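Here's a solo chain for you in structure tokens, the form predicted alone.
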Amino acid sequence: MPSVVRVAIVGAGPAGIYSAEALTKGAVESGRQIEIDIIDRVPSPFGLVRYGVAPDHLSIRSVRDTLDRVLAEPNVRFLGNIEVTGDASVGVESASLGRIGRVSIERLRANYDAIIFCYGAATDRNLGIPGENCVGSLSATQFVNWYTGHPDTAPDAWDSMLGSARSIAVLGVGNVAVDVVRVLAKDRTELEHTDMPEHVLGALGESVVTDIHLIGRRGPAEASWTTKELRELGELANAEVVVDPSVLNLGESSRRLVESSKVVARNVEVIRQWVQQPPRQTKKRIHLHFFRRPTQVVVVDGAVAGVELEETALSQDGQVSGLGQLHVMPVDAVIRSVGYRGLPIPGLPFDDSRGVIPHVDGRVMEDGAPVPGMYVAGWIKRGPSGIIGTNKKDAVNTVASVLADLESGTLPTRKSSEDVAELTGSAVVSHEGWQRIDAAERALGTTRSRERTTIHDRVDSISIATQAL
């Protein structure tokens, strides 16, 4: 076993950074020297904390300050703007201002004693219905990436939609769907305090959207949103919530949920209060629709003209079924929010049915046996579930397996000790480079009387990160 253990972590979101924290603690406790490289394809760290949590949820986004302290540990390096690929023929490709560096899994295996894959669930689940990929139908992932300033999303990606769509259907009743609805329903003045890029605030400020339809297959008791996020919809300055009172005629399975869960009871009570409140004269309206499932996106001349919905009902055991009664809701755009999904890296074992890397206690499994030196943590390990803090316990579990294998001598011996940062070129973003981006965002924010403004452009970020001190 080498005197210095080298570990690569693929993904700089909470799971990856918590894995580095657990490894660092393990190194101190065992007296071993463990060097950790956290690799991410974007120039900035923090994953969904930066590019998934809604910008107006400032307290949740502030967890990045805690995560940043791990990146400052002397045995930890952040290597941004590098993509890990399963294409062994790539080997290594250098990064430049406008280009992402690439390194193959095989090259990583040759240069590290262990690899922990923590790259999350980066895409959305498909509905599998006709028309869902037409112009004006997009995923919540795409929209969230845009309003959080993800570098892979064009600044004007949804300007046309926001400037022409008066009614939008949001399919799904989870917290991400609620985030999307809230952002669409807020005026620019309600978002000025956030770190949204200026082009996002501008487009939302010019939005002509007046009606947002939030649609779920089941009833209000079965929705997966949390009470805090749900209540926020009723606290908007210029939008009212509209609900058909009949949705509160709960069936047997729904009543059991209300009786057994305080959270469900609170959620139903919030909706009951909205039903009872008098109408408000607001510029925008949020319509909640339950017991409806989409069967197709109606397309006219290649663009969204509506969404066809089938009425549904719940059985006594809570199973949903269609009633065969269809109607078309005229809308100008559709945003699908039915869950995240992990993607495979070619050559890496993958469970396509679940969208995860198969594992046992964090050890990557193939043909019923662990792959030596290969581990997994976070959403790509367990699926998109839990809160940010869930990833900490999950990472500790995986790192326990890494440390156990280290102690038992079952980790493979690396063949070389090449430096991935040097191999992939001068446009790799270090932690010091991220700190320069962070400082530039804070400086930009002060010009608009807020804490920061996100710099979305990859070239701009890398230019700031790699400039001479």
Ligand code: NAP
Second form
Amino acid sequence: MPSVVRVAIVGAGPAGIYSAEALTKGAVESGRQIEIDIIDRVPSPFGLVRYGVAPDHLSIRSVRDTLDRVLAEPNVRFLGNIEVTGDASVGVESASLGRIGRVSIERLRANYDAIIFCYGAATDRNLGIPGENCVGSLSATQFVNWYTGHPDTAPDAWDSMLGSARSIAVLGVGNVAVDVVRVLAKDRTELEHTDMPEHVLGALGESVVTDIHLIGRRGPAEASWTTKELRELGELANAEVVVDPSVLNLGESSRRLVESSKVVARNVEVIRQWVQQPPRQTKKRIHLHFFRRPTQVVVVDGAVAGVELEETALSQDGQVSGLGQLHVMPVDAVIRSVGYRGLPIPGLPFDDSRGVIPHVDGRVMEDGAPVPGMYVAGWIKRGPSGIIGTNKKDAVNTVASVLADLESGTLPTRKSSEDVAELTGSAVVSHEGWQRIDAAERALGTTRSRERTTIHDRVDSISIATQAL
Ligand code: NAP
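Moving from the form predicted alone, what structure would you give for the form predicted together with the ligand?
In what comes next, the whole complex appears, and the chain from above leads the way.
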């Protein structure tokens, strides 16, 4: 093993950055020199902390300051605007202002002693129902990407829908659905202090939506949202929660859940308080529906006209089944929020049923054996669940395997010492480049009396990042 160990981390979200932190700590403790490159296809680091956590959750978003300190470590480099591909014929392709650089896994394996894949779950799960991909039926992932200013999303992608849809169905009752509903239900003044791009604030401010329907296929006790997030729906300036009291007639399995989980008990209590509140006659309404599962998005003349829902019931063990009674809820648009899903990289082992890379203790597994030098952490390892902090423990566990393999001599030795950053060219965004984007976003925010305003456009970000070069 060469005296300097080189590790590539694919993905600069929490799992990737916490992996770099754990490796750096391990290097100090073992007296080894470990150089780390964190590669990401977007120009800015922090993954879902930047492009997932809702912009009005400022305290959760502030975790990026902690993550940023890891990127500033002398043994860590951030290499933004580079995509890792399974296509070996790519080798290395340089980045330019308008083009993402590319590097193949094969080339990474030649130049690093270990690779940790931390690229998360970038897409959304499908419902598998007719009409779900028609115009006006979109995924929460697309909406979240847009309102957080993800460079892959067109700035005007939601203008038409927000400008025309008076009623919107949000399918799924997890925390992402709650974020989506809250952002839709807030007035512009309630979002003004966030770092949302200016055109996003403009389009949300012009939204004509008055009725948002949040629809769960199981009951209020089975919803996967957390209490703090749920409660926020009842604290909006111009939107009130509307819920039928009958949803609180809990069945036996739901009552057992309430008794066994404080979180579930608190969630149900929040809903009970809403049921008891007098109506506020607000401009917007958030309707909660339970025991309804979507069976099709109803399309008339190529546009969403409603969502067909089947009544459901729970079995003794909380499993959902359809009762055969169908109802059409007329709505102008549908947002599907039924979970994220990880995507495969061709050539890497992948468990398609779960959307994850198979592993044992963070070691990538193929045909029952670990693939030497290949590791995995975060959502692409364990699936899309948990809070940001969950990724820290997860990354520490994976890095323990990397360090153990390093000590036992089972890491493969790299065959060459090319510098991927140099090969991919001057449009690669370094940590210094990111700091320029950061400064530009803060300056833009100051002009509007907020901490920052996200720069949405990829080319703008890259030209700011590389302007001094
Ligand atoms: P999630 O918590 O897994 O929720 C997915 C929802 O979709 C569930 O209500 C699920 O219902 C429903 N669903 C799945 N398949 C369905 C189908 N075929 N038909 C109807 N409904 C279906 O996922 P998420 O909301 O995307 O959140 C992902 C992770 O990020 C979670 O760990 C979440 O807590 C976290 N997150 C946290 C925050 C925060 O802390 N503020 C914010 C956003 C996200 P069933 O339960 O019946 O399957």
